[in-house]
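Consider the single chain below, provided in C-alpha coordinates and representing the form predicted on its own.
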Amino acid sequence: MNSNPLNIFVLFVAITAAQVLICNHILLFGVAVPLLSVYFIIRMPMSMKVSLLLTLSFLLGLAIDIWSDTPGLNALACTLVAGIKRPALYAYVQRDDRVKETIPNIATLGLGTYCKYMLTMVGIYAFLVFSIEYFSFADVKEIVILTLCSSLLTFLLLLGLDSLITVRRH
(Lines of atoms letter the chains of each structure in order from A and count residues from 1; the text may use other names and numbers.)
(Lines give C-alpha, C1' and ligand atoms only; values in the text may rest on other atoms or scores of the structure.)
Protein backbone atom coordinates (compact mmCIF):
# COMPACT_ATOMS: atom_id res chain seq x y z
CA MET A 1 0.00 0.00 0.00
CA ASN A 2 1.29 3.44 -0.82
CA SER A 3 -0.03 6.80 0.26
CA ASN A 4 -2.08 7.77 -2.79
CA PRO A 5 -5.64 8.91 -2.01
CA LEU A 6 -7.30 6.00 -3.81
CA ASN A 7 -5.41 3.41 -1.73
CA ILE A 8 -6.26 5.28 1.46
CA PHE A 9 -9.94 5.38 0.47
CA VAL A 10 -9.99 1.66 -0.38
CA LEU A 11 -8.36 0.81 2.96
CA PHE A 12 -10.85 3.08 4.76
CA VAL A 13 -13.85 1.37 3.14
CA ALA A 14 -12.45 -2.15 3.56
CA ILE A 15 -11.61 -1.66 7.24
CA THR A 16 -14.99 -0.07 7.96
CA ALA A 17 -16.87 -2.87 6.20
CA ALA A 18 -14.82 -5.62 7.86
CA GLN A 19 -15.29 -4.09 11.31
CA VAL A 20 -19.02 -3.46 10.95
CA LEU A 21 -20.08 -6.54 8.99
CA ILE A 22 -17.79 -9.19 10.47
CA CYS A 23 -15.79 -8.20 13.55
CA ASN A 24 -18.61 -6.55 15.49
CA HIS A 25 -20.42 -9.90 15.46
CA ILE A 26 -17.51 -11.90 16.89
CA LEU A 27 -17.01 -12.43 20.60
CA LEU A 28 -14.40 -15.15 21.03
CA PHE A 29 -14.76 -17.07 24.32
CA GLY A 30 -16.86 -14.19 25.66
CA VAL A 31 -13.77 -11.99 26.15
CA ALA A 32 -12.14 -11.17 22.80
CA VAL A 33 -13.44 -8.84 20.11
CA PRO A 34 -11.34 -8.21 16.98
CA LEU A 35 -10.81 -4.45 16.61
CA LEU A 36 -9.49 -4.17 13.05
CA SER A 37 -10.26 -0.47 12.72
CA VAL A 38 -6.98 0.47 14.43
CA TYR A 39 -5.13 -1.01 11.42
CA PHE A 40 -6.13 2.00 9.32
CA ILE A 41 -4.38 4.33 11.75
CA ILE A 42 -1.34 2.08 12.09
CA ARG A 43 -0.82 1.87 8.31
CA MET A 44 -1.13 5.55 7.47
CA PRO A 45 2.15 7.06 6.23
CA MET A 46 4.25 8.90 8.79
CA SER A 47 4.50 11.79 6.32
CA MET A 48 0.74 12.40 6.52
CA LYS A 49 -0.16 15.67 8.21
CA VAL A 50 -1.43 15.19 11.74
CA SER A 51 -4.59 17.18 11.03
CA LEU A 52 -5.45 14.92 8.08
CA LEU A 53 -4.72 11.78 10.09
CA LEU A 54 -6.93 13.00 12.95
CA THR A 55 -9.74 13.88 10.54
CA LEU A 56 -9.60 10.54 8.71
CA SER A 57 -9.41 8.63 11.99
CA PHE A 58 -12.39 10.53 13.37
CA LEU A 59 -14.37 9.80 10.18
CA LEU A 60 -13.44 6.12 10.37
CA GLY A 61 -14.61 5.94 13.97
CA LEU A 62 -17.76 7.90 13.13
CA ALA A 63 -18.59 5.57 10.23
CA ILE A 64 -18.17 2.55 12.50
CA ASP A 65 -20.26 4.24 15.20
CA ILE A 66 -23.07 4.99 12.77
CA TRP A 67 -23.27 1.40 11.53
CA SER A 68 -22.72 -0.14 14.97
CA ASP A 69 -25.05 2.13 16.98
CA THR A 70 -22.25 3.11 19.37
CA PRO A 71 -22.51 6.91 19.47
CA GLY A 72 -19.06 8.44 19.66
CA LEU A 73 -17.23 5.44 21.13
CA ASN A 74 -15.10 4.56 18.11
CA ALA A 75 -14.79 8.15 16.93
CA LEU A 76 -13.21 9.15 20.23
CA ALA A 77 -10.99 6.08 20.47
CA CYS A 78 -9.76 6.37 16.85
CA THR A 79 -9.03 10.09 17.22
CA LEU A 80 -7.10 9.62 20.47
CA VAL A 81 -5.05 6.75 19.04
CA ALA A 82 -4.29 8.78 15.90
CA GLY A 83 -2.99 11.52 18.18
CA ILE A 84 -0.43 9.19 19.75
CA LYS A 85 0.65 7.44 16.54
CA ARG A 86 3.93 9.33 16.15
CA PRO A 87 5.03 9.23 19.80
CA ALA A 88 4.22 5.50 19.89
CA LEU A 89 6.39 4.80 16.85
CA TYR A 90 9.18 7.11 17.99
CA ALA A 91 9.34 5.18 21.25
CA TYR A 92 10.78 2.27 19.23
CA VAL A 93 12.72 3.94 16.39
CA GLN A 94 15.01 6.93 16.06
CA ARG A 95 13.58 10.09 14.59
CA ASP A 96 15.24 10.59 11.25
CA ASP A 97 14.31 11.45 7.68
CA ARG A 98 13.86 7.81 6.67
CA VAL A 99 11.20 7.22 9.33
CA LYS A 100 9.34 10.41 8.43
CA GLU A 101 8.75 9.07 4.91
CA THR A 102 7.85 5.49 5.83
CA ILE A 103 4.58 3.59 5.90
CA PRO A 104 4.73 1.43 9.05
CA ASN A 105 4.74 -2.27 8.17
CA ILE A 106 6.85 -5.38 8.65
CA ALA A 107 9.08 -4.66 5.66
CA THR A 108 9.93 -1.07 6.59
CA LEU A 109 10.34 -1.41 10.36
CA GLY A 110 11.38 -5.03 10.76
CA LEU A 111 9.34 -7.67 12.56
CA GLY A 112 10.43 -6.88 16.13
CA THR A 113 9.98 -3.12 15.98
CA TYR A 114 6.73 -3.39 14.04
CA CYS A 115 5.30 -5.90 16.53
CA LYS A 116 6.13 -3.65 19.48
CA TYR A 117 4.63 -0.62 17.72
CA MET A 118 1.49 -2.48 16.64
CA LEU A 119 0.97 -4.09 20.04
CA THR A 120 1.25 -0.68 21.70
CA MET A 121 -1.30 0.87 19.33
CA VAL A 122 -3.70 -2.07 19.56
CA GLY A 123 -3.46 -2.22 23.35
CA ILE A 124 -4.15 1.48 23.78
CA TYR A 125 -7.03 1.36 21.30
CA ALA A 126 -8.62 -1.67 23.01
CA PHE A 127 -8.26 -0.05 26.44
CA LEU A 128 -9.89 3.14 25.18
CA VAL A 129 -12.77 1.29 23.52
CA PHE A 130 -13.63 -0.77 26.59
CA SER A 131 -13.07 2.08 29.05
CA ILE A 132 -15.36 4.35 27.05
CA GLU A 133 -17.91 1.58 26.61
CA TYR A 134 -18.12 0.86 30.34
CA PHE A 135 -17.76 4.57 31.21
CA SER A 136 -16.82 3.50 34.71
CA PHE A 137 -13.87 1.92 36.40
CA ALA A 138 -16.16 -0.09 38.68
CA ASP A 139 -15.55 -3.12 36.44
CA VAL A 140 -11.77 -2.74 36.20
CA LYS A 141 -11.20 -6.49 36.14
CA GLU A 142 -13.56 -6.98 33.19
CA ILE A 143 -12.06 -4.01 31.31
CA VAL A 144 -8.54 -5.42 31.79
CA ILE A 145 -9.56 -8.93 30.67
CA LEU A 146 -11.40 -7.62 27.60
CA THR A 147 -8.48 -5.32 26.77
CA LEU A 148 -5.83 -8.03 27.04
CA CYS A 149 -7.79 -10.72 25.17
CA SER A 150 -9.02 -8.38 22.44
CA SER A 151 -5.55 -6.89 22.05
CA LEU A 152 -4.01 -10.32 21.59
CA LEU A 153 -6.67 -11.43 19.08
CA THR A 154 -6.47 -8.16 17.16
CA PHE A 155 -2.66 -8.20 17.18
CA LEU A 156 -2.55 -11.72 15.74
CA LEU A 157 -5.15 -10.90 13.07
CA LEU A 158 -3.39 -7.69 12.06
CA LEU A 159 0.02 -9.35 11.99
CA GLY A 160 -1.37 -12.01 9.66
CA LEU A 161 -3.13 -9.40 7.53
CA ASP A 162 -0.03 -7.25 7.32
CA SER A 163 2.20 -10.15 6.36
CA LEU A 164 -0.23 -10.98 3.53
CA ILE A 165 -0.44 -7.48 2.05
CA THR A 166 3.08 -6.21 2.65
CA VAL A 167 5.17 -6.38 -0.48
CA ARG A 168 8.67 -7.49 0.39
CA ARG A 169 11.50 -5.95 -1.58
CA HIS A 170 14.61 -8.05 -2.14
Second form
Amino acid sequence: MNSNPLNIFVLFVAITAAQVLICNHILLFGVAVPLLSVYFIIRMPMSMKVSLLLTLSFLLGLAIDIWSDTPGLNALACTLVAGIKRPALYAYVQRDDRVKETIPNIATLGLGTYCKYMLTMVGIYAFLVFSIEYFSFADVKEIVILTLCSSLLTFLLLLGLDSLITVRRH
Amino acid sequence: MRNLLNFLMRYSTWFVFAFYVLVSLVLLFSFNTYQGAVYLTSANAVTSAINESTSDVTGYFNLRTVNEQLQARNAALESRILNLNNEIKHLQTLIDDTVRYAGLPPRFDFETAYVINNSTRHPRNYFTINRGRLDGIEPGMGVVDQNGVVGIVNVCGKHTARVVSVLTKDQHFSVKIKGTAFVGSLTWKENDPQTAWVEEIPRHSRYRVGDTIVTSGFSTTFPEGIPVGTIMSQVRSNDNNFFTLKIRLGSDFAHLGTVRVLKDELKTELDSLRTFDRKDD
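Switch over from the form predicted on its own to the form predicted together with its partner chain, please.
And the full complex, kicking off with our chain again.
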Protein backbone atom coordinates (compact mmCIF):
# COMPACT_ATOMS: atom_id res chain seq x y z
CA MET A 1 0.00 0.00 0.00
CA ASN A 2 1.39 3.42 -0.90
CA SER A 3 0.02 6.95 -0.92
CA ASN A 4 -1.28 6.65 -4.51
CA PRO A 5 -4.91 8.00 -4.53
CA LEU A 6 -6.11 4.93 -6.44
CA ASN A 7 -4.67 2.60 -3.79
CA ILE A 8 -6.28 4.66 -1.05
CA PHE A 9 -9.62 4.49 -2.87
CA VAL A 10 -9.34 0.70 -3.31
CA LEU A 11 -8.49 0.29 0.39
CA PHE A 12 -11.45 2.52 1.32
CA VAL A 13 -13.92 0.45 -0.71
CA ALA A 14 -12.43 -2.89 0.37
CA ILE A 15 -12.48 -1.98 4.08
CA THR A 16 -16.05 -0.64 3.89
CA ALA A 17 -17.28 -3.76 2.08
CA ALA A 18 -15.45 -6.15 4.43
CA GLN A 19 -16.78 -4.34 7.51
CA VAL A 20 -20.42 -4.11 6.43
CA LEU A 21 -20.78 -7.38 4.54
CA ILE A 22 -18.70 -9.67 6.76
CA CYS A 23 -17.45 -8.20 10.05
CA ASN A 24 -20.80 -6.60 11.00
CA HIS A 25 -22.33 -10.07 11.15
CA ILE A 26 -19.68 -11.55 13.45
CA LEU A 27 -20.04 -11.57 17.23
CA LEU A 28 -17.48 -14.09 18.54
CA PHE A 29 -18.48 -15.76 21.85
CA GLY A 30 -21.07 -12.99 22.27
CA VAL A 31 -18.37 -10.46 23.19
CA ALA A 32 -15.93 -9.84 20.33
CA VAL A 33 -16.68 -7.84 17.18
CA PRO A 34 -14.00 -7.42 14.49
CA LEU A 35 -13.64 -3.66 13.88
CA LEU A 36 -11.75 -3.73 10.62
CA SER A 37 -12.46 -0.10 9.66
CA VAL A 38 -9.72 1.28 11.92
CA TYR A 39 -7.14 -0.42 9.66
CA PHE A 40 -7.75 2.25 7.03
CA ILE A 41 -6.78 5.03 9.46
CA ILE A 42 -3.80 3.05 10.81
CA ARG A 43 -2.37 2.49 7.34
CA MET A 44 -2.74 6.00 5.93
CA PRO A 45 0.68 7.58 5.20
CA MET A 46 2.01 9.98 7.82
CA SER A 47 2.67 12.54 5.08
CA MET A 48 -1.06 12.87 4.37
CA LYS A 49 -2.58 16.22 5.37
CA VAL A 50 -4.51 15.93 8.62
CA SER A 51 -7.62 17.58 7.13
CA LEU A 52 -7.64 15.03 4.29
CA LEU A 53 -7.19 12.16 6.76
CA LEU A 54 -10.07 13.51 8.87
CA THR A 55 -12.28 13.85 5.78
CA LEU A 56 -11.54 10.33 4.53
CA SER A 57 -12.01 8.84 8.01
CA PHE A 58 -15.32 10.67 8.47
CA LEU A 59 -16.55 9.44 5.07
CA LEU A 60 -15.48 5.87 5.85
CA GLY A 61 -17.36 5.98 9.16
CA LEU A 62 -20.42 7.50 7.48
CA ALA A 63 -20.45 4.82 4.75
CA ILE A 64 -20.36 2.08 7.39
CA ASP A 65 -23.05 3.87 9.42
CA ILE A 66 -25.46 4.09 6.50
CA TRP A 67 -25.17 0.37 5.92
CA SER A 68 -25.35 -0.64 9.56
CA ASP A 69 -28.16 1.78 10.52
CA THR A 70 -25.99 3.34 13.20
CA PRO A 71 -26.06 7.01 12.07
CA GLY A 72 -23.11 9.07 13.34
CA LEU A 73 -21.60 6.27 15.45
CA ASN A 74 -18.73 5.11 13.25
CA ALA A 75 -18.38 8.58 11.68
CA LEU A 76 -17.68 10.09 15.12
CA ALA A 77 -15.40 7.25 16.25
CA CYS A 78 -13.38 7.32 12.98
CA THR A 79 -12.99 11.12 13.08
CA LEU A 80 -11.79 11.05 16.70
CA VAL A 81 -9.33 8.20 16.03
CA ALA A 82 -8.01 9.99 12.94
CA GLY A 83 -7.45 13.01 15.18
CA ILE A 84 -5.23 11.02 17.57
CA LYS A 85 -3.33 9.07 14.90
CA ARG A 86 -0.21 11.26 15.10
CA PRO A 87 -0.01 11.51 18.91
CA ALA A 88 -0.55 7.72 19.10
CA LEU A 89 2.41 7.03 16.80
CA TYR A 90 4.67 9.70 18.29
CA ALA A 91 4.14 8.14 21.71
CA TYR A 92 6.32 5.23 20.52
CA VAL A 93 8.73 6.78 17.96
CA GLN A 94 10.94 9.85 17.76
CA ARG A 95 9.44 12.78 15.91
CA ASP A 96 11.88 13.05 12.98
CA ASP A 97 11.68 13.57 9.22
CA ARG A 98 12.05 9.87 8.51
CA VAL A 99 8.85 9.02 10.39
CA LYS A 100 6.97 11.92 8.81
CA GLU A 101 7.28 10.27 5.40
CA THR A 102 6.46 6.67 6.37
CA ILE A 103 3.40 4.54 5.91
CA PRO A 104 3.00 2.78 9.27
CA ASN A 105 3.61 -0.97 8.87
CA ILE A 106 5.83 -3.75 10.24
CA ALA A 107 8.63 -3.02 7.75
CA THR A 108 8.90 0.70 8.47
CA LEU A 109 8.31 0.74 12.23
CA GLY A 110 9.47 -2.71 13.33
CA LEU A 111 7.18 -5.37 14.81
CA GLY A 112 7.27 -4.14 18.42
CA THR A 113 6.54 -0.47 17.73
CA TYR A 114 3.96 -1.26 15.07
CA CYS A 115 2.12 -3.64 17.43
CA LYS A 116 2.06 -1.04 20.23
CA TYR A 117 0.83 1.65 17.83
CA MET A 118 -1.81 -0.64 16.36
CA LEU A 119 -3.01 -1.86 19.75
CA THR A 120 -3.37 1.75 20.97
CA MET A 121 -5.38 2.76 17.90
CA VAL A 122 -7.56 -0.37 17.94
CA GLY A 123 -8.19 -0.11 21.70
CA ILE A 124 -9.20 3.55 21.53
CA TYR A 125 -11.40 2.95 18.49
CA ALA A 126 -13.18 -0.01 20.12
CA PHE A 127 -13.71 1.95 23.33
CA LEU A 128 -15.17 4.88 21.38
CA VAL A 129 -17.46 2.67 19.27
CA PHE A 130 -18.97 0.82 22.24
CA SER A 131 -19.16 3.89 24.51
CA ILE A 132 -21.04 5.85 21.86
CA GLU A 133 -23.25 2.87 21.02
CA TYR A 134 -24.30 2.10 24.61
CA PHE A 135 -24.02 5.70 25.82
CA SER A 136 -24.88 4.88 29.42
CA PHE A 137 -22.94 4.41 32.64
CA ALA A 138 -25.28 1.54 33.48
CA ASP A 139 -23.60 -0.54 30.78
CA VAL A 140 -19.96 0.10 31.82
CA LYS A 141 -19.31 -3.61 32.39
CA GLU A 142 -20.57 -4.51 28.90
CA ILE A 143 -18.58 -1.63 27.33
CA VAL A 144 -15.33 -2.76 29.03
CA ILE A 145 -15.78 -6.45 28.12
CA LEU A 146 -16.72 -5.66 24.50
CA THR A 147 -13.82 -3.19 24.20
CA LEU A 148 -11.20 -5.63 25.54
CA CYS A 149 -12.37 -8.66 23.57
CA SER A 150 -13.03 -6.76 20.34
CA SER A 151 -9.65 -4.98 20.56
CA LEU A 152 -7.87 -8.31 20.93
CA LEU A 153 -9.80 -9.93 18.08
CA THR A 154 -9.30 -6.91 15.79
CA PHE A 155 -5.60 -6.70 16.69
CA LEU A 156 -5.01 -10.35 15.80
CA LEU A 157 -7.06 -10.01 12.62
CA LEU A 158 -5.14 -6.92 11.50
CA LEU A 159 -1.79 -8.50 12.33
CA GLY A 160 -2.77 -11.49 10.15
CA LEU A 161 -3.94 -9.17 7.39
CA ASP A 162 -0.66 -7.24 7.56
CA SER A 163 1.40 -10.43 7.37
CA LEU A 164 -0.62 -11.54 4.32
CA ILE A 165 -0.01 -8.22 2.55
CA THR A 166 3.71 -8.31 3.44
CA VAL A 167 4.11 -11.95 2.31
CA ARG A 168 2.42 -11.14 -1.00
CA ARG A 169 4.73 -8.19 -1.59
CA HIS A 170 7.87 -10.28 -0.91
CA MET B 1 -8.82 40.60 7.22
CA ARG B 2 -5.43 39.10 6.51
CA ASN B 3 -5.04 38.28 10.19
CA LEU B 4 -8.38 36.53 10.16
CA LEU B 5 -7.41 34.51 7.08
CA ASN B 6 -4.09 33.63 8.67
CA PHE B 7 -5.88 32.52 11.79
CA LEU B 8 -8.32 30.37 9.80
CA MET B 9 -5.51 28.85 7.73
CA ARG B 10 -3.41 28.13 10.79
CA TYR B 11 -6.15 26.34 12.65
CA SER B 12 -7.93 24.89 9.60
CA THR B 13 -7.27 21.32 10.78
CA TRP B 14 -9.02 22.01 14.06
CA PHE B 15 -11.97 23.57 12.24
CA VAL B 16 -12.24 20.52 9.97
CA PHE B 17 -12.03 18.24 13.00
CA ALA B 18 -14.68 20.22 14.91
CA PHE B 19 -16.94 20.29 11.84
CA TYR B 20 -16.89 16.50 11.37
CA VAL B 21 -17.40 15.85 15.07
CA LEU B 22 -20.35 18.24 15.04
CA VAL B 23 -21.93 16.59 11.98
CA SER B 24 -21.49 13.14 13.56
CA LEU B 25 -23.08 14.32 16.81
CA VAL B 26 -26.04 15.84 14.95
CA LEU B 27 -26.54 12.54 13.11
CA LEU B 28 -26.16 10.57 16.32
CA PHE B 29 -28.66 12.54 18.36
CA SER B 30 -31.25 13.76 15.89
CA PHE B 31 -31.40 11.05 13.32
CA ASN B 32 -33.58 8.48 15.03
CA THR B 33 -36.40 10.97 15.44
CA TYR B 34 -36.06 12.16 11.86
CA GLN B 35 -37.80 9.35 10.06
CA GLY B 36 -37.86 11.06 6.65
CA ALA B 37 -34.14 10.65 5.98
CA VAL B 38 -34.39 7.36 4.10
CA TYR B 39 -31.15 8.02 2.21
CA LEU B 40 -29.13 7.77 5.44
CA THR B 41 -30.45 4.31 6.29
CA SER B 42 -29.95 0.84 4.87
CA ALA B 43 -33.27 1.34 3.03
CA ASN B 44 -31.73 3.73 0.47
CA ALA B 45 -31.35 2.79 -3.20
CA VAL B 46 -27.59 2.13 -3.39
CA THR B 47 -27.26 0.22 -0.12
CA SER B 48 -30.30 -1.91 -0.77
CA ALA B 49 -29.20 -2.76 -4.34
CA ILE B 50 -25.89 -4.11 -3.01
CA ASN B 51 -27.58 -5.81 -0.06
CA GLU B 52 -30.03 -7.50 -2.40
CA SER B 53 -27.30 -8.95 -4.58
CA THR B 54 -25.44 -10.19 -1.48
CA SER B 55 -28.55 -11.77 -0.06
CA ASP B 56 -29.15 -13.48 -3.42
CA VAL B 57 -26.08 -15.54 -2.55
CA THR B 58 -26.32 -15.85 1.23
CA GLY B 59 -30.07 -16.51 1.08
CA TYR B 60 -29.42 -20.11 0.07
CA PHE B 61 -27.38 -20.93 3.16
CA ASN B 62 -30.24 -21.60 5.59
CA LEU B 63 -32.85 -22.94 3.21
CA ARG B 64 -32.82 -26.38 4.78
CA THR B 65 -33.75 -25.12 8.25
CA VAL B 66 -36.29 -22.65 6.86
CA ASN B 67 -37.83 -25.44 4.79
CA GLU B 68 -38.19 -27.66 7.86
CA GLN B 69 -39.78 -24.83 9.85
CA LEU B 70 -42.21 -24.08 7.00
CA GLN B 71 -43.17 -27.74 6.69
CA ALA B 72 -43.89 -27.91 10.42
CA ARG B 73 -45.95 -24.73 10.22
CA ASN B 74 -47.74 -26.04 7.14
CA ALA B 75 -48.60 -29.27 8.90
CA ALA B 76 -49.91 -27.38 11.93
CA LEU B 77 -52.07 -25.14 9.72
CA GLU B 78 -53.39 -28.10 7.70
CA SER B 79 -54.47 -29.93 10.82
CA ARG B 80 -56.08 -26.73 12.07
CA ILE B 81 -58.02 -26.36 8.82
CA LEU B 82 -59.22 -29.96 9.12
CA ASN B 83 -60.35 -29.35 12.69
CA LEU B 84 -62.11 -26.12 11.76
CA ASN B 85 -63.83 -27.79 8.79
CA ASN B 86 -65.09 -30.51 11.10
CA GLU B 87 -66.31 -27.91 13.56
CA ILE B 88 -68.11 -25.96 10.83
CA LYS B 89 -69.82 -29.14 9.58
CA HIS B 90 -70.85 -29.98 13.11
CA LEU B 91 -72.26 -26.48 13.73
CA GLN B 92 -74.10 -26.45 10.39
CA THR B 93 -75.98 -29.62 11.24
CA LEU B 94 -76.86 -28.21 14.65
CA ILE B 95 -78.25 -24.88 13.50
CA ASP B 96 -79.53 -25.62 10.02
CA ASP B 97 -82.79 -23.79 10.65
CA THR B 98 -81.20 -20.57 11.89
CA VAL B 99 -79.47 -17.67 10.13
CA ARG B 100 -75.99 -18.59 8.92
CA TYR B 101 -73.04 -16.83 10.58
CA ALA B 102 -71.09 -15.28 7.73
CA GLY B 103 -68.06 -14.46 9.84
CA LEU B 104 -66.13 -11.21 10.12
CA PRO B 105 -64.28 -9.84 7.11
CA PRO B 106 -60.55 -10.52 7.50
CA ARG B 107 -58.90 -7.58 9.32
CA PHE B 108 -55.24 -8.31 8.60
CA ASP B 109 -53.76 -8.74 5.16
CA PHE B 110 -50.07 -9.51 4.59
CA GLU B 111 -47.26 -8.87 2.14
CA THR B 112 -44.41 -11.38 1.86
CA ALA B 113 -40.91 -9.88 1.90
CA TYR B 114 -37.32 -11.06 2.05
CA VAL B 115 -34.75 -9.83 4.57
CA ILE B 116 -31.76 -8.39 2.67
CA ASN B 117 -29.74 -6.91 5.54
CA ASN B 118 -29.81 -7.85 9.20
CA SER B 119 -28.00 -7.13 12.45
CA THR B 120 -28.22 -8.72 15.90
CA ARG B 121 -25.14 -7.45 17.72
CA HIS B 122 -26.06 -3.81 18.44
CA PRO B 123 -28.12 -2.53 21.39
CA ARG B 124 -30.62 -1.32 18.78
CA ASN B 125 -30.95 -3.68 15.83
CA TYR B 126 -32.60 -3.16 12.48
CA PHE B 127 -33.12 -5.27 9.40
CA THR B 128 -34.01 -4.28 5.85
CA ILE B 129 -36.68 -5.93 3.69
CA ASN B 130 -37.10 -5.86 -0.09
CA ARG B 131 -40.60 -4.33 -0.06
CA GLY B 132 -41.32 -0.61 0.23
CA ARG B 133 -43.85 2.17 -0.16
CA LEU B 134 -44.78 1.07 -3.68
CA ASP B 135 -45.80 -2.33 -2.28
CA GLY B 136 -48.09 -0.66 0.26
CA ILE B 137 -45.67 -0.86 3.19
CA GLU B 138 -45.94 1.94 5.74
CA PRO B 139 -44.11 2.79 8.96
CA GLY B 140 -45.77 1.18 11.98
CA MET B 141 -46.74 -2.10 10.30
CA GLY B 142 -45.91 -5.31 12.15
CA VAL B 143 -43.51 -7.89 10.72
CA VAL B 144 -43.64 -11.63 11.50
CA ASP B 145 -41.91 -14.76 10.24
CA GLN B 146 -43.00 -18.40 10.38
CA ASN B 147 -41.95 -18.57 14.05
CA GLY B 148 -43.49 -15.38 15.35
CA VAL B 149 -43.08 -11.63 15.81
CA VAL B 150 -39.82 -10.11 14.49
CA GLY B 151 -40.30 -6.32 14.36
CA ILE B 152 -42.09 -3.15 13.28
CA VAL B 153 -41.53 -1.18 10.05
CA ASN B 154 -39.71 2.05 10.83
CA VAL B 155 -38.57 3.79 7.62
CA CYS B 156 -39.89 3.17 4.07
CA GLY B 157 -38.03 3.65 0.82
CA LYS B 158 -39.68 3.12 -2.58
CA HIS B 159 -38.72 -0.54 -2.86
CA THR B 160 -37.21 -1.29 0.55
CA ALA B 161 -38.05 -0.67 4.18
CA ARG B 162 -36.11 -0.68 7.44
CA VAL B 163 -37.62 -2.64 10.31
CA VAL B 164 -36.94 -2.11 14.03
CA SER B 165 -36.14 -5.59 15.30
CA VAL B 166 -37.57 -7.08 18.50
CA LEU B 167 -33.89 -7.08 19.53
CA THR B 168 -33.97 -3.37 20.39
CA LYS B 169 -33.46 -1.91 23.82
CA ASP B 170 -36.24 0.50 24.91
CA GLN B 171 -38.68 -0.98 22.37
CA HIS B 172 -41.77 -2.51 23.99
CA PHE B 173 -44.37 -4.87 22.56
CA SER B 174 -47.67 -5.67 24.25
CA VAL B 175 -47.84 -9.44 24.88
CA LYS B 176 -49.70 -11.93 27.08
CA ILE B 177 -49.46 -15.48 28.31
CA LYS B 178 -51.34 -17.66 25.78
CA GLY B 179 -54.81 -18.71 26.88
CA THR B 180 -54.96 -16.11 29.68
CA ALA B 181 -55.66 -12.39 29.94
CA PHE B 182 -52.40 -11.58 31.77
CA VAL B 183 -50.79 -8.85 29.69
CA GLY B 184 -47.15 -7.75 29.95
CA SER B 185 -44.57 -5.78 28.05
CA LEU B 186 -41.96 -7.53 25.91
CA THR B 187 -38.50 -5.98 25.92
CA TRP B 188 -34.96 -7.00 25.01
CA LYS B 189 -31.97 -6.25 27.23
CA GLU B 190 -29.02 -8.52 26.75
CA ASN B 191 -26.56 -9.22 23.99
CA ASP B 192 -28.32 -12.51 23.34
CA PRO B 193 -30.52 -12.72 20.24
CA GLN B 194 -32.44 -15.68 21.64
CA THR B 195 -33.72 -14.37 24.99
CA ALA B 196 -36.00 -11.48 25.91
CA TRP B 197 -38.01 -10.34 28.92
CA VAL B 198 -41.69 -9.87 29.61
CA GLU B 199 -42.16 -7.22 32.29
CA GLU B 200 -45.18 -6.08 34.30
CA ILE B 201 -46.91 -9.45 34.45
CA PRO B 202 -49.43 -9.20 37.36
CA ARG B 203 -48.31 -11.08 40.45
CA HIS B 204 -51.49 -13.19 40.64
CA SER B 205 -51.12 -14.64 37.14
CA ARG B 206 -50.53 -18.37 36.72
CA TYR B 207 -48.13 -19.92 34.21
CA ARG B 208 -45.78 -22.84 33.69
CA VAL B 209 -42.26 -22.89 32.28
CA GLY B 210 -42.61 -23.64 28.57
CA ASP B 211 -45.92 -21.76 28.19
CA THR B 212 -46.20 -19.69 25.02
CA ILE B 213 -46.13 -15.89 25.02
CA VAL B 214 -48.30 -14.36 22.29
CA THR B 215 -49.17 -10.84 21.13
CA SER B 216 -52.02 -9.22 23.08
CA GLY B 217 -53.75 -7.59 20.08
CA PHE B 218 -53.97 -4.25 21.94
CA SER B 219 -52.54 -2.35 18.99
CA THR B 220 -53.08 -2.05 15.25
CA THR B 221 -49.60 -3.50 14.67
CA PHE B 222 -50.17 -7.17 15.49
CA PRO B 223 -53.37 -9.21 15.75
CA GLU B 224 -53.94 -11.17 18.93
CA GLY B 225 -52.29 -14.57 19.33
CA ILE B 226 -49.13 -14.37 17.21
CA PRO B 227 -46.43 -16.38 19.02
CA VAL B 228 -43.42 -14.53 20.40
CA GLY B 229 -41.58 -17.12 22.46
CA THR B 230 -41.76 -19.54 25.39
CA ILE B 231 -41.27 -18.93 29.12
CA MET B 232 -37.85 -19.98 30.46
CA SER B 233 -37.97 -18.71 34.05
CA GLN B 234 -39.21 -15.99 36.37
CA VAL B 235 -36.88 -13.26 37.60
CA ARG B 236 -37.16 -10.84 40.47
CA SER B 237 -38.83 -7.54 39.58
CA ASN B 238 -38.33 -4.10 41.16
CA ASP B 239 -42.04 -3.77 41.75
CA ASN B 240 -43.67 -6.18 44.21
CA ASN B 241 -46.99 -6.17 42.38
CA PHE B 242 -45.54 -7.46 39.15
CA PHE B 243 -42.99 -9.99 38.05
CA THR B 244 -40.72 -10.38 35.07
CA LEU B 245 -40.42 -13.47 32.87
CA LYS B 246 -37.36 -14.51 30.93
CA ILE B 247 -38.42 -15.96 27.58
CA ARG B 248 -36.81 -17.77 24.69
CA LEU B 249 -37.74 -16.01 21.45
CA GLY B 250 -39.36 -18.20 18.79
CA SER B 251 -37.68 -16.61 15.77
CA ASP B 252 -34.05 -17.14 14.88
CA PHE B 253 -33.01 -13.51 14.43
CA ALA B 254 -29.54 -14.35 13.18
CA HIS B 255 -31.00 -16.15 10.15
CA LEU B 256 -34.09 -14.19 9.16
CA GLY B 257 -35.23 -15.08 5.64
CA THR B 258 -38.79 -14.69 4.42
CA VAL B 259 -41.05 -12.50 6.54
CA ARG B 260 -44.60 -11.20 6.30
CA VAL B 261 -45.59 -7.56 6.78
CA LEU B 262 -49.04 -7.26 8.35
CA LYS B 263 -51.46 -4.65 7.05
CA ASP B 264 -54.33 -3.75 9.33
CA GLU B 265 -57.40 -2.89 7.25
CA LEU B 266 -58.90 -1.02 10.21
CA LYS B 267 -55.78 1.05 10.97
CA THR B 268 -57.03 4.27 9.35
CA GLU B 269 -60.37 3.95 11.08
CA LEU B 270 -58.82 3.29 14.50
CA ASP B 271 -56.25 6.06 14.08
CA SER B 272 -58.96 8.57 13.11
CA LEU B 273 -60.91 7.56 16.24
CA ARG B 274 -57.82 8.28 18.34
CA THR B 275 -57.37 11.71 16.72
CA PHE B 276 -61.05 12.38 17.25
CA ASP B 277 -60.60 11.69 20.99
CA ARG B 278 -57.65 14.04 21.13
CA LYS B 279 -59.59 16.83 19.39
CA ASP B 280 -62.35 16.34 21.92
CA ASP B 281 -59.93 16.93 24.82
